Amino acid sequence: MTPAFSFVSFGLAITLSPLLLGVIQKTKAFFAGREGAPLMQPYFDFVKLFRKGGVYSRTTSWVFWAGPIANLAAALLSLTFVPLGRIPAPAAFPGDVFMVAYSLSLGRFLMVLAALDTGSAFEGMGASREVRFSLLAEPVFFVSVLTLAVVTQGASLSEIYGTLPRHMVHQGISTIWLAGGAVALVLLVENARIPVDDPTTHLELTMIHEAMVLDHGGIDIGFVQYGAALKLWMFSALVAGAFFPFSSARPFLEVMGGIGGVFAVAVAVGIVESSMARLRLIRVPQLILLAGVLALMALLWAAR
């Protein structure tokens, strides 16, 4: 596999990242029996909000503009390190899933601090739901990726998903699957979607990372939404590699089944999103508990 194909998935990653949402848009409108927006609505969106100005509170410092910038860097960053299916990431090196986890963490603490920093009582809210949930699903993502780790013998994220559709025809299906559902359902929680949130909604009370950014406008916000779609990417990516691991001698036809695999999981969040309604808060735990079990079981399944 060439290194020009790894930096063709990763302009690929940053070129279409913001059609997953018109995915996910499109799909929620079929079952709802509506048109819906425009496929390619979100990139409407994206150039109007960059042509924007910033508008801020005379209360805020340098922390709350900062704050979105670090963000999408912070996403620019792990995006290097995570592999599309078989095609290995423009970066790679043992261990470098803890990379990504902590560079997006990263960029989520200094988010949180821009959320604080205008002193509204409803952005501090919605910081504290995003940090508490986000500390209980780092360690479900952490298991899952291990147990990956654990059956192809990888230390890398690259090597990882480079090797998996080889183990899973000789070592099965059933433990790679349970870790792919786990990593499906911290997706759910990272990227602050249905059941766990709700994107679209504007009742602050039920708010959780749509909460921390009441206050950002313009090409912050910007900043913000397309972060956002680049972690969005990551985690289908990961999911997809887990569910559906093409294999093909030619680095185009991989490029294109990893691409295809990543919109399928958009798909499928949409059609969670269609199907489901918004869990209680008090609920959301337990169903990031429920993704704990299967990455534990997994693990145990790929250690017996």
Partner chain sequence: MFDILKARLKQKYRTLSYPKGPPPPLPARFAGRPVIGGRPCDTRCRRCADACPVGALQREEGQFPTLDTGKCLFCRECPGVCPTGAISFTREFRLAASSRERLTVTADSQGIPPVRHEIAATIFRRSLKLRQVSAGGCNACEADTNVLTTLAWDIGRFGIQFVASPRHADGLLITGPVTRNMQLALKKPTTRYRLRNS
Contents of the next structure:
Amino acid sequence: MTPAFSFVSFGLAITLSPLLLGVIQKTKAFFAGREGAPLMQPYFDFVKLFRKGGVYSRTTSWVFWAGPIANLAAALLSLTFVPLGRIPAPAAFPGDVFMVAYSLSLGRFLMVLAALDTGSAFEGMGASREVRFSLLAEPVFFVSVLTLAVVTQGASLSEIYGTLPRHMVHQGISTIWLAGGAVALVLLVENARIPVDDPTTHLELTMIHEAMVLDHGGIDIGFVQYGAALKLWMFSALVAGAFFPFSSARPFLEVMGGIGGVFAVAVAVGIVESSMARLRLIRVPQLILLAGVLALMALLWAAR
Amino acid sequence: MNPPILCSLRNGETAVCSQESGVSFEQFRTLLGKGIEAGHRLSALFVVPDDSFDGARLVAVLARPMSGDLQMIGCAVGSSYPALTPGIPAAHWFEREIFEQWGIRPEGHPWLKPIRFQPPRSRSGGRPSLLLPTVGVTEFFRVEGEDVHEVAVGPVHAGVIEPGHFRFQCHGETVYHLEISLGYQHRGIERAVGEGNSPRMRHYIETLAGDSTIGHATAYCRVLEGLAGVRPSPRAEAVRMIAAELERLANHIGDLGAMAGDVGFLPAASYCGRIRGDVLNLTAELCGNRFGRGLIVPGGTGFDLDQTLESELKRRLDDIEADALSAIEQLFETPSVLARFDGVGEVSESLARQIGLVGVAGRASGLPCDVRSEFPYGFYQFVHVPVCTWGTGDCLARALVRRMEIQQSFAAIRALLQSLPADRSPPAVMTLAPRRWVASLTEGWRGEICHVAATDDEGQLAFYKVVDPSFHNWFGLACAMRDQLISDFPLCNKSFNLSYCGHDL
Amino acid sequence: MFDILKARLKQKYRTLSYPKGPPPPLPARFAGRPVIGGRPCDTRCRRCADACPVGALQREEGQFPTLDTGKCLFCRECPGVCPTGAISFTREFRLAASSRERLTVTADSQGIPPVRHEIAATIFRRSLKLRQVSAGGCNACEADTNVLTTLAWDIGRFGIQFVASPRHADGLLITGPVTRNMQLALKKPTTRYRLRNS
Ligand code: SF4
Ligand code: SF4
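For comparison with the form predicted on its own, provide the form predicted together with its partner chain.
Okay, now the whole complex, with that chain kicking things off.
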């Protein structure tokens, strides 16, 4: 497979990730029985936001505006290591999953600093919740990817995902799907979706992720939201890659399959959001625990 | 305009002003204490200014469900008196109001702080003094300790709701204490109506709490009708009841949808939100206004229904009922929703009784309080609507009570539309009797609405007191939040869904 | 999942076709925009002005009265007392205006006043985030604002959304007459509205 397609897939991630949010919205609108916001709404929002300036209070420092930029940069960096379907990522090295996870963590850390910089009680509360849950989700993510690595004998994410379909045929899909299921739960946690968080809520006291960015306005919130869209894309690609045994010798079809998988995950997220309530905040760790158990089972099964 | 000393009245019946100064304070306190112990409710406790001496009259309205009547007790107090709250917790909010409005100090009140930050009312009835309190500035309760932190929300909230200020004393995610500080919606309606003959009075009352327009307007009209000795025609009473039950339907359905929205359960939230609008549209068919403005007028109703409207309402009601019941069923059949409602924000029956919860919140805690059956008025005298209670006092109970009441209201409206009384006499002219007192209770969708009024020697309204159900229940919300997760507050809040403007007046 | 789909089929697709299609039917007793001067006005009479509970009607000698819809409660006392039928209420529901003066309806008023703002219409045409501040109303405004986001009206389809933070918002929606106790709080989020680049 030519590296050109790696860059094409990278470019597609950058341009299409906002559409993912639109797809989730439309899915939810379908289940509610309404027309809902246009598919392109996230793009309209970004165009408007990037035309706006930021709003800064006198009490915040550079940390406040640097957070969203650093977060976006970290997301872009991670994206270079995430394969789309069977198409390898533009960059890869053995153990790059740690690079992905930790650069996302770094971005989050800087967002947390930015949130704490405002000194507002909500943002502190949101930051504490976000850190607590992602702390729990991180090992689950590692164990799941490790499982896939054990199954495929691959070292980098691109290697792992590139050979997954073959292994699905040979070793059965149950292990891979278990691990994929765990990654899917991590997706819900990391991307602030129902049942963990409600991205559309207006209630400050119940927010997790949203509470952290209440004070960012204009272009800054644009950065935050774009970073979030990229992150959603990455996780969707990882989940889709583990679930769909699609593989083709034609790189073009490969790209299409990869994108189809990503959007299928977005639709699934929309369906989940339409069919259940949020968990009580105190129950979220239990959900992550469940994901952890899935991942461990998959690992044991794979290492058997 | 002296209040009667001690009399028992039926709901909406008048009493003549007394010439004497009332029972002694000791007697007053004993009567009240004994009454509450016997299961009566403190519907209102307020002060009436009196120029004849340096003090005022303290008046209590006790609702006595067993005998189905209201007891009005009056006594004279000076510029201070021993607080009733320590023995009668239900008086807590009332005494704070008395202190704030008139500067009469209930000595020994454990929690004497402003509730509305309104300018004090002068006892001679003139304009308020210039000394204005600053809203939200008071000594808030604080829990000491290193791990305890304070989260303050409002007055402007993130959602599309009214302003109010909430302070949580938290330990991590757990709430030790919630203090509610309101007054942002204070417009001075009670004073304006108590000053007598403004042409806007009915409109003031209708906008006292927009979602309870019918409830408050009915209480107000019944006050005037009582004072004038006028009885609306049975048909008007029936239309009023239809309007009241439509109001209950709309709000209960909307509340269930809002509770679903708060736990992020999209389908029920979306469906209920729309269905609520459809019910409001039925009210609009009646009078042109979705909230029922102009429908309830003194002496009768502003609009009547004809044959076509009747059948139109019936037809649409059937559609709405099918939609509403399926949406609500979905809510109660989704385990993830029940898990969120169950056991959250509990108020025990004994606590509810002590602090005097009314309406949906009271019934969810197992109190059979419902003015419609305890002190029936209007058409409720002829049609009995069952009281729906549940014992657990949590969010689930408040949701379940709403669900039962929705079913009852559908049935009640349908029965009424089946057999509307025929006579259509127009509203009579109102001439109020002089020197009378009257107390009127209605059951708004939130709970008991109490209006008390008095006329002067010329037969003009000279005193008016409004008690919205929210006034009784806000403290209940604070109690419900004890030891709960702070992230469950929005849900608890919606499950009570109290009125800010109804409280602030 | 299956139950959800079943319920969805039962509840149907509910978003109104308005504004592309026709507006939804209005209740028969709905009172919309008033018009003045369809019939002559009796010169010696001022019954409407006297009947109005809020003083929305002003009448100068020899002229048609003017009606301030900013004050009017739409209680419809005035057409009831008018002997000639010079005041009537239409079923026009578009009552918005872009300035205080334009809320007043006179005998010369023609049609509905334009409310379109050209710059806003280009920048915010497809994405408008609003922050709502409620300040002393009776909660009916909030209730009906919430209705706008329900299935039937679904303003989300125009890219309009209510957001949780003033910093995320492009505009403010203030409801109510602003009580004294809300003055301070209202000043705070508004002053935070000055954008850096504007
Ligand atoms: S409708 Fe009522 S409030 Fe409006 S102008 Fe006429 S009388 Fe006045
Ligand atoms: S009531 Fe009619 S005729 Fe009389 S002043 Fe008003 S508009 Fe003119």
